[in-house]
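First comes one chain, alone, set out as structure tokens in the form predicted on its own.
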Amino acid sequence: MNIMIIGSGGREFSIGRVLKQDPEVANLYFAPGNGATTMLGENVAIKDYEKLAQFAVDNAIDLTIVGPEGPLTDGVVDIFKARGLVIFGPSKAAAQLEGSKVYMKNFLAKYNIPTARYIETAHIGDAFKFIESLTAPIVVKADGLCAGKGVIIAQSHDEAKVAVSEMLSGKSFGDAGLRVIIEEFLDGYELSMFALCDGKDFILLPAAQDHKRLLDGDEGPNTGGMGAYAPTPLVDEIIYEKVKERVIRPTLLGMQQEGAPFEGVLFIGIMVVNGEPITLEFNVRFGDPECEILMPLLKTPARELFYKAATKQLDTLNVEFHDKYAVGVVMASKNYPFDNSVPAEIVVDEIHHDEIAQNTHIAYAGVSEEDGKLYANGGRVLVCVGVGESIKEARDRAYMLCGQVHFAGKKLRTDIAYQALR
């Protein structure tokens, strides 16, 4: 089987990773990869996405995979299905769930799925009314696509305003914060589920926890995430049932009955309050860095994974998890995530202890290859992923990885799964 992934991240890495150890996989590209994707399958410099799709038919891609939210609310799986080609990821109609947080959240109403109670407005004066009837502290989201920057979590009443006036006027967000949303804060735990579908089945991966700030003890500001392990020991059968039940189930029938069904990853953020389950978000593609913590506990091949919930064939498949646990501990940039970084070149040491060589893994990121050698191009560099028989030997391992990974201004936290092992 030939296999492209669309993508450049640590997402579109661990992806390849395991693709790359299944025998079916004859070639794996990557549109466009990054500078250490080259060690897994060919890069592939196509930005405008027909021209992808005809690549696809020239090269007869039996399957793409597409990694970030960016190409499938541009529509890019409309382009390779007018084609005839199979490709995993919602319709752009779909991937409205993530592209408009708006749309998103009046989806939720409309449903009868579980939210927090919330206005969309674009109007200053009914966002600051709404804001007074709230106990702080106060969510504040953009409506567009921020790069999972978006959502403000305001201290006080007047940080909410700020953040809301800074929104509507185009200074914060552009374009995409123009329509806000401001909902109630909710008190409880954070987890990050994610459902394979195809339209109408679905398959549910392994709950996992992803620890947004930058700092250690969850301080500083919001990142793209620095870290996340799976499965978590604060999800229980009851919780994975009511998340089925009360968010996936209803949320697929709404899309049909929407004329969008979806297909691809419904990434479901979910806030577990006095044991009931809230949708805080969806997201329509794999979460990063959760994605390089979840491919290497999927027993079932990727392949056949991708392919059939691309084919509408999910329910003819039972897929299987190793019974293990998975940490990745990301490593960003000096000036992450406020600025730019001066490329800096990684030196991985070379590895003589078996338990670290056979149980752990980097899945790159934010890199750049020249000469033979790699670089840290800024931002989120790479994840250092450990699998153990617990979490804490899961944790250890992925920092004895981190040990070994050396280049200017790196930049990780310390306490990643602290949630699961206090």
Ligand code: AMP
Given for the second form:
Amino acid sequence: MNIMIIGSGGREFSIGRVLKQDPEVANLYFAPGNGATTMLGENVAIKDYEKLAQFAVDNAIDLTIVGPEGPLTDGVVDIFKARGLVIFGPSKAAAQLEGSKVYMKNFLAKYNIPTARYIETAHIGDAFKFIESLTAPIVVKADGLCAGKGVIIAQSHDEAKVAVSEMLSGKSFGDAGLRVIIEEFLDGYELSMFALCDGKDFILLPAAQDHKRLLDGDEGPNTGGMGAYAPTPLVDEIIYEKVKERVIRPTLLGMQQEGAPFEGVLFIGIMVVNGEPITLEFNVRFGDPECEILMPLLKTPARELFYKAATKQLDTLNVEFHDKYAVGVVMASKNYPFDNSVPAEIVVDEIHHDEIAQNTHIAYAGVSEEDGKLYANGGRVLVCVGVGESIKEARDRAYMLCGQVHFAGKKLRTDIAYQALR
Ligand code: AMP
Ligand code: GLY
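Same protein, the form predicted together with adenosine monophosphate this time rather than the form predicted on its own?
Once more the chain from above appears, this time first in line as the rest of the complex follows.
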């Protein structure tokens, strides 16, 4: 089977990494990929989706997997399907679940899926009135895609009003902020759940926990995610069942009724409040770095899982996971998440310890390659992944690998998985 992965991050690297180990996978392509995906396959520098679909036809690509939300909300899936190509991801219409927070919240309300109490509005007067009715902290969200920066947790009514004014005037997020969601703050613990969906059936993966803040102890600014682990012991069978019954099934049925059946990864951001899972948000793709720690836990070949999901055959698949844990620690560049950083050479020491070598690996993200050397090229650079029989073992291995990886300005959290280990 020939497979193409759209995207350039650690998420796409980690999917490619497991596919590369699969003898059934012949050729692997990344569009556009990064400086390290060339270790796994061929990078394809075609930006135009019509041309990329033509490339898929010309190269007999049997399956395309889409990593990031941008190509999905741009409609890459519709373009590929119009050519009769097999592609895993939601249509442009279904990708609105992530592309518009207003669409998502209204969908949740319409289908009675538990979510934080909210209003959506484009009017400052209505916004201020609702803010006055809440107690701080107050959550303000821009409607459109803002690369993970469009959510403000305001600590006072005044701060919430300033955030809303800046969004509605277009000052903070341009057009993406011209409509806003204002909602009550939910106090609980946060989970990332991923359901692979084929429009009618789904497979729920082990629950993960991300670490969104830059610094240890969940301090500092929000990031795309500084580390993750799975499965988390904070989830029991009861919570899995509640998520299936109250969130995933109604979402699949609801999207059918909306005329936009959901195919692809439904990423459910959940806050568990007093044992009840409340939906914070949907994304329509894998989380990054969550994908990097879920891929090594799959026992069923990823090729089979993605292909069956993309061809509406999930009901014929019995998915198995390794009875293990995985922890991923992100190494980011010096000025992340504020600014670009000067490229810095990455040096990985040779690992002599067999147990570490066999149970760890690096998923490369923001890297470039020159003369056989890898350079940290900005943002989140790579993820050190450790696998083990316990979360502690997986974490210790991940951090041992971190100690072997060097580049100027490297930044990492030292407490990934703390919620599961305290
Ligand atoms: P989102 O992009 O909607 O996931 O929001 C980013 C982050 O803001 C989430 O991962 C949560 O940590 C936090 N957040 C969003 N909505 C709420 C809420 N209603 N209550 C508490 N925290 C929230
Ligand atoms: N790690 C969270 C995200 O990918 O949005």
